[in-house]
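Shown next as structure tokens: one chain only, the form predicted on its own.
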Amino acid sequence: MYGVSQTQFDYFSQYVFFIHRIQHLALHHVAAMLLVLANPLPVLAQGAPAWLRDNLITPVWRSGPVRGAYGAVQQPVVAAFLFVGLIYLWLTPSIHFDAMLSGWLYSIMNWSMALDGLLFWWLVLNPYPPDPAQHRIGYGKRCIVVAVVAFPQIVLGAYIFFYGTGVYEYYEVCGSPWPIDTDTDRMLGGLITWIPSAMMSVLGLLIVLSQMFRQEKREAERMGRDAAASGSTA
């Protein structure tokens, strides 16, 4: 996330469309997925000062408004809609044009992609067993959600690649720091929106299936131990 938003990479992403799409692929997909898989929150919570954890972090997290908002965005339909909807929103030509010209709107765009990516992949790749009380959905629903979000991205990427000529005028008006044709730039951006984004859904699906199989194995081992203990007691 730092590399694509706080280095010279960010400068090029403001003038080259396909670099911009790589930036959002990193923020919304790759980096967010890696952070979720690392599951750093328990370690960060333990490492935080006790006064901060007990007097601010825990009370705020357990407050009604925060839990309510978190529960709302962790609903599968809402999460999938936000995940795809933000991509479509920020790639709407008129909105995209304004966002690329406005410093504060540009920051909101990138922050929204990063935060939504974290929330979505946490819903799908949460390392803990399903628990409705904790807004952790079952593995079957996780598979459906991660598969569903792939198709709108494929459609959007294909549209940009085949029919997007003249759609993103910002890059024609502002010019590119690289000697790259605007149509080539657009087509590369469409491919990045189309193929790598969809492949991230395939990767997410494989991870969910792996989690499901490991959970089933743990349950089977636990039941075997319980049966052995009951037999020895008898």
Second form
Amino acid sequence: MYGVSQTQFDYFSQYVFFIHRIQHLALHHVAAMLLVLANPLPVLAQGAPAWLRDNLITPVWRSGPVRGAYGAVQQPVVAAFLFVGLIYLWLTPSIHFDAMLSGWLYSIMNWSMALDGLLFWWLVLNPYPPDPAQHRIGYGKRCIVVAVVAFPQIVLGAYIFFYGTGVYEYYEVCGSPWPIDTDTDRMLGGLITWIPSAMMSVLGLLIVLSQMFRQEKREAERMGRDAAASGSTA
Amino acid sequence: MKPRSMLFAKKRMPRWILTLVLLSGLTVAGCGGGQDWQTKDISRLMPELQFTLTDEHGREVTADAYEGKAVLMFFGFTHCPDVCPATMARIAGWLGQLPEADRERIRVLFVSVDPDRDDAERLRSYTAHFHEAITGLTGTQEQLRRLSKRYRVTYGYGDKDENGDYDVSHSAGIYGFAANGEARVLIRQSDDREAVLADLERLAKTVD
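Same protein, different condition: the form predicted on its own was shown, now please give the form predicted in complex with the partner chain.
Time for the whole complex; same chain goes first.
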């Protein structure tokens, strides 16, 4: 996330459509997924100063509005809608034009993609077993959510690739860091929205399945141990 | 306690969903901009005019020099084979169609992003070729980068050919500023003449 938003990569992202799409692929998909898989929250919570944890983080996290908002965005339908909706929102030509022109809107766009990426992949790849009380949905639902979001991205990416000529006018206005044909740029951007994004869903699906099998194995081992323990007691 | 808190969470959820939907709706509505300008309205998107550059007489000049005038600003370079001369000719054509009083209230700044080749003399003869209201400006790479970054455009240089010529990629939009320096419109190559003229007249009206 740092690499695509705080380095010269961000400069290129502001003027070249396909690099902008790589930036969003990183913020919304790849980096967010990797962060969730690393599951740094327990370590960060342990590492936080006790006064901060006890007086601010825990009370705020347990407060009604925060729990309510978290519960709402972790609803599978809402999460999938937000995930796809944000991609479509920021790629709506008029909104995209404004977001690329305006410094503050550009920041909101990138922040929203990064935060939503974290929330979405946290819902799908949560390392803990399903628990409705903690808004952790079952593995079946995780599979459906991660698969469903692939299709609208494929449609949008293919549309940009095949029919997007002149749609993103900003790149014809803003200049480019090196002479690049705007149509080539647009087609590359469409391909990135189309193929790697959909592949991230496949990857996500495989990870969910592996989590599910591991969980089932753990459950089976636990039941085996329980049975052995009750057998030896008898 | 647990069932009650679950119940509480369930009852609150739709309200939060509604809030989120409303907030996102408001954000989108807020981004829509006004409908009064006929080219691209950038009133709330771009900062006011600000720069330090060198003009076509070799003098250092800041945006303050143009306070009290409506300003059009365009980035280009004098060796440009197509977009720049075409745009300069279009601007000169628009100015010719405006009432004289409005025309005198508008200044056009042609900012060259190719300072190596565009010195003051070359800029002066280039702009004089199109219209007297057009002034050529350029600057150091640092000044030009600062200005282009401020208006979220960029430029770059292609490889030199055997004659030492090279292409320069630059923006194609024309920025319009009100007399108080506030950004108002971005005129694109696709905007039609009537829309541009209406906006130019409106920009001119911002001058007292």
